[in-house]
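A single chain, nothing else alongside it, follows as structure tokens in the form predicted on its own.
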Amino acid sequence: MKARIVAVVNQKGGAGKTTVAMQLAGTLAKQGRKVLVVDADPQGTASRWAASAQDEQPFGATVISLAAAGGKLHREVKKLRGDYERIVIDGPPAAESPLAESALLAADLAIVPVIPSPLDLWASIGIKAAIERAGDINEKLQAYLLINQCQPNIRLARDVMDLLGEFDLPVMRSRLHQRTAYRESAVFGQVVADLGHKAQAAIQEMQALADEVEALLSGEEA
């Protein structure tokens, strides 16, 4: 067994990427996954979501902390391979770190959430650098944006659409929207998938998320 990685990443807070992290991991762990989240963000958040769970349900997936190892993330993250089939990064909201730097360096799959709106976008647009920058270096990193927190029933406006463009990166097809559920979750440190029928959107938004990231692992359009 060789965990495949997944870092989710971008260089401004509040674009929602331990929501990504966190919701993805769980759901593959439901699935069957022996899965690891890595909290590479100084601000614990992923440890804390985890923490919070009830007993009579913890959350799916192990949770760990490496913020501290820096820019030797990596070679961290590469001891543990062995032991899970996937690794999620929740990565530092900083795109110029030395932990997301190297948090891409490990990955087999980066993904971007980010907030369709120009003054998000405006100030997400940096990551592409260090996407770039690893991609140099680690040959196998596919890297995507993720559109989240999207409101119900609201096409994207064609200005969004070009600021897009400006990343450089393909989009993937799967969208979250704004949704209570994603919030109630994390509260008691659970997934969509624990608070059953009043979450169904939620539940298929994540679903469709975990199969498009496993069709990109394995190669195969999704």
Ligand SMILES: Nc1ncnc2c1ncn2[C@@H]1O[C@H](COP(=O)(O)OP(=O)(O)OP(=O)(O)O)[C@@H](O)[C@H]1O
The other form holds:
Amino acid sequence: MKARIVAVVNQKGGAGKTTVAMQLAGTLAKQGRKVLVVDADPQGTASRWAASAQDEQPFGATVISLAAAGGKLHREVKKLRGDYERIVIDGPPAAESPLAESALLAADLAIVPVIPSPLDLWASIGIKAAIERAGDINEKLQAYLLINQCQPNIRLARDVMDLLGEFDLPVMRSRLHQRTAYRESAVFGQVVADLGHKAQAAIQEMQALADEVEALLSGEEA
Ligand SMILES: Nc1ncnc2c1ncn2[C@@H]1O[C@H](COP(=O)(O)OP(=O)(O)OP(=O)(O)O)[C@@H](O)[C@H]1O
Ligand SMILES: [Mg+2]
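The form predicted on its own done, now the form predicted in complex with this ligand:
Now the full complex is given, and it begins with the chain already shown.
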């Protein structure tokens, strides 16, 4: 077993890194994969998420914090590669941080969740340079934008499309909409699939995201 590694990064706070990392890891775990979440954020949100789970329904993936590893994170992650099929790293809200740089050195795939509004996109653009720097060293690194918190049934405005283009990164076909199911499942240390039928729309879009991630990791055209 040699885990494929996904890093969820963005320098902008609150763009949805932890939401994407935990929902993705939990969804892959439900499919029967052995998944590790590496909490690379000193705020420890991913660790708290998993700790909020009830004994009778624990979070499906293992979650450990390696925030103390700083710029040595990638070395620590590589040591764990033999024990898991997928490792998902939840990055800190800073592109310049040694933790973010190191997460990008370890990753096969970087996902940058972005909120499709001009203010949020301006605040996110710093991750572009960090991804370019990491890509010079880590040649296998693929990086994609993931549109998060978009409003259902509303098309992205022209200025948002233009700003997305400034990242010079491909955009994932999957999108996550703004839905209470994402917040609600976090409170109970779960993923949207645990909420059952009422969260059907969120369950479907998370499934599509997990499928797209798997296709990218296996080198298929997504
Ligand atoms: N698609 C969504 N629909 C509804 N709420 C969302 C969605 N994505 C994220 N949120 C909410 O937005 C807030 C910020 O999300 P999250 O904590 O995942 O971002 P983050 O990038 O990890 O933040 P930080 O930079 O502080 O680590 C949380 O309250 C989360 O529940
Ligand atoms: Mg977070």
